[in-house]
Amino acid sequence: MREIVLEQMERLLAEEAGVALLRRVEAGEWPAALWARAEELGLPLALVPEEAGGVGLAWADAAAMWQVLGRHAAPLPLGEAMLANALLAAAGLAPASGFVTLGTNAAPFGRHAAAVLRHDRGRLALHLPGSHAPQANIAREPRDRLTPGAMIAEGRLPPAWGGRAARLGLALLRAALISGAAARALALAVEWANTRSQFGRPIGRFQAVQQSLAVAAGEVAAVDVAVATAARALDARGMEGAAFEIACAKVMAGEAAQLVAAHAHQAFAAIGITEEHALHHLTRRMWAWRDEAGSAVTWATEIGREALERGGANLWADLTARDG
């Protein structure tokens, strides 16, 4: 099922995405037709069980599925929905028709939602759109400022969610996003450093544009593991179990973000920043998801402060006895 649904994904967005879907949607628009053939393909509910009308997918799945929207640059807020309905159906409440939007400050596209969720220390609010004040991030994506209409559904979560189940889902989402996205840019890098010739051969045979591009493979690299083993953790103990590696994956993403963008760029030079390459597209969501739903600084810092509240002695103890 994950490998028919990953093609699935694959396809379509490589036939109805692109850098001229991308420019619009920064403009504002709303992809109607590629959200449409994602309904359709039941992709928005990849993390509802099959019992409640859903894919029935694990967590690891949806990471490699998120992985292939950021790829992609993320037409559409696909994850943050299938985070939205995954939390719904945790909470016993049915999955929202239409998109539905995670919180109301910075809202991902809100000014499209049909529903608007949210979640505080384990109570979730369904509510309808009321009105908002539009706002964007560096990637000129909707974020938006939210004022809920009337609530439609209330729940909580098991306890085994914790109280910060959104905000960790969150950044795990976006840490995929990112590592998705990285391994694009640098495929694009690579590809562009095997075409483009100065003084009479590739530049990509230069000792200084290999190491360059060997420095942005290995971040590639290491944060695709990240996400894959915090995946595997939330599906082996539940969001709060899964913690530990979901801040890890944040804070890999975050320094992957910055230098695989560095690295890409540098090899792309000025043509990377025009308005009709992707590059740009991509490397401009890698830094505005790498401050979203907490930056690198902020997930180490609370890594930190549990290593603290635990005590040395414990530490090595924590870090092997962990099976994710």
Given for the second form:
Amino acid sequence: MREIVLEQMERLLAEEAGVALLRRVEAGEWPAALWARAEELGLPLALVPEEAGGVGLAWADAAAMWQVLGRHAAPLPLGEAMLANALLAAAGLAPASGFVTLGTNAAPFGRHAAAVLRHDRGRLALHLPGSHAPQANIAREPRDRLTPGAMIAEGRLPPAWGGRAARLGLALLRAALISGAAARALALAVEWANTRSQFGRPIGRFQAVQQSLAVAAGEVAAVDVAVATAARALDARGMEGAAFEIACAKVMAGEAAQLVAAHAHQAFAAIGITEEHALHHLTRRMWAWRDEAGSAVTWATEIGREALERGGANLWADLTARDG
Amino acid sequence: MRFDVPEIPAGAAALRAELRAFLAEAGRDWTPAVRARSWMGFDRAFSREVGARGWIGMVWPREYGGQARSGLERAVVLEEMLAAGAPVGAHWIADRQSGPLLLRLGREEQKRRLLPAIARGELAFCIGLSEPEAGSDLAALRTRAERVRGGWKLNGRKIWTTFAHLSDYMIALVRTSPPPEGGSRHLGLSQFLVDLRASGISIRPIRDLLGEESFNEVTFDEVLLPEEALLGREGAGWAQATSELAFERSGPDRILSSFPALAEGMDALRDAPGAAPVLGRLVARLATLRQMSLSLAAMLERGEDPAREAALLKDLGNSFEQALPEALRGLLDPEEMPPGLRALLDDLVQLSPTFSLRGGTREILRGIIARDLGLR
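Okay, that's the form predicted on its own, but what's the structure of the form predicted together with the partner chain?
Below is the entire complex, every chain and molecule, led by the chain shown above.
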């Protein structure tokens, strides 16, 4: 099932996404055609169990989908929609029709939402959209302040989801998107380094350029593993049970975002910072996403505080105890 | 490149518990100096203890002294040893690569004689690769073996050979025929099993910046080797030696060299301002690199050759191992640190330049990654 969905995603995004659409989305347009096709394929319901009318994929599958989405700079808020529907289903509520955004402060694509899902310590409330004040992150993705309308459904998440399921889920989503975007930015930089010629040869023949992109490749591989590890922990132990691995993934994503963007831009030099170039759609999103749902410093502080509290004697035992 | 996150075998937790009990007892008196060195510490008595418990060569078949355990179980043993900072140097290289090489390419008699002794922790191996004129450019090596009646005659010099002065055998890469005219320098190289007691071998320890002797210059002067000292196929030494590299570069020894300081720091830096995010970043990276190393153990277990993945992991791991002591030093004035942590860090600072040299320099590793990316 996972392979089929990933293939569908890849084909859909290859056909419908691209720089032109990213520009329109950054100018405030809703990617209606792309969203409609994603809905036709049932993608927003990927994480909803089959008995509730969804596709019933695992978190590991979802994370892989989000990486594909990230490779294409995520022109639509499919990850947020998948997450919102997963939360609704977990609380025994029907999945929403149309796009559901998460939260009211900096709500992703909030101005385009058909409904707003609020989550507070395990309690879910689904609202009609109400009014909004438009805001954006540095990638010019809509992150709107919403004043929600009437509540249309409410429920509670099972206790195993913990009190901050939406934030943890969003942190994993952002980490997975960064993982995909970083892989794509690296691939573009490699392609460019093999094409662009200076001093009579492709710049990719210079060791300085090779070493720089090799560093980026290390970060791309590491964040990929961190995301896969977090998703697997989430499947095994539930949302709060995977908090450590999700925190690790977001920390690694934050570091990868910085390093891969820096090395990719360095390879592209001036052309990479032009408005018409594709690279910045990826790198600005990496810079925006690393700050959303908790930046590296936030999650590293959580990891560090817990490790300090547990003390040196428990550090190794605690790390390895999470393998199972 | 692909790193699949592996499933940890069911008995891993019990195996860890067994190791921790053993290491708590064996390591009661290990000083910070011992723990900082870990696999650069050579202690034959300790290696025999480890061997007696079946933790050396544990993936090898039982008929050769092994335990027929899985690669992931072996990874558990290695991790536990390194996390405790155990002085595993006397068996580390033989367990990691010389033994597996013998198992693959050795003659039946050699396997029966040497592998069980390695597994008992009684035989130490060193690796003869670098030479005065052949460092990262290994194919420039000049040590040569010529065919003579009944065997081979070895002449030349190896350098920077870790533990040669303490080891029983070296596995050496040498030239057995000149490279073909206009052909690859990788041709004409062969691997030999060299008994370091043979006459004509002189081993001169080279004092390092710590004032210690761990690496050596080894000179071969008309050294006669028996026919069966040739390992594998004559002329195929380059391919054989490079296929060891995934074993050499993928293990937890490329990640955990500084771990004892991190554990110590969790207690000593509790009240240092700003400690939590710095330590949290280190833990997050360590947890991720561990998964990558376990992933490589699983690939090796399946018989794959993840040489490029191993290069990438070693590069990431070495950078982490080097950054760790500096990150801790950045949190508290070393003069205000407890003596145990200070001693660990003082040694790690001096050891850390080797992390990105031994087993392939950072520049060579990044060259391998770049080639995998399709550059060059």
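Between two forms, the rigid core is the largest collection of C-alphas that superpose within 1.5 Å. All values derive from a computational prediction rather than experimental measurement. Positions refer to the first chain, counted from 1.
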Check your understanding: If you line up the core, does Ala313 shift 2 angstroms or more at its C-alpha between the two forms?
Key -> yes
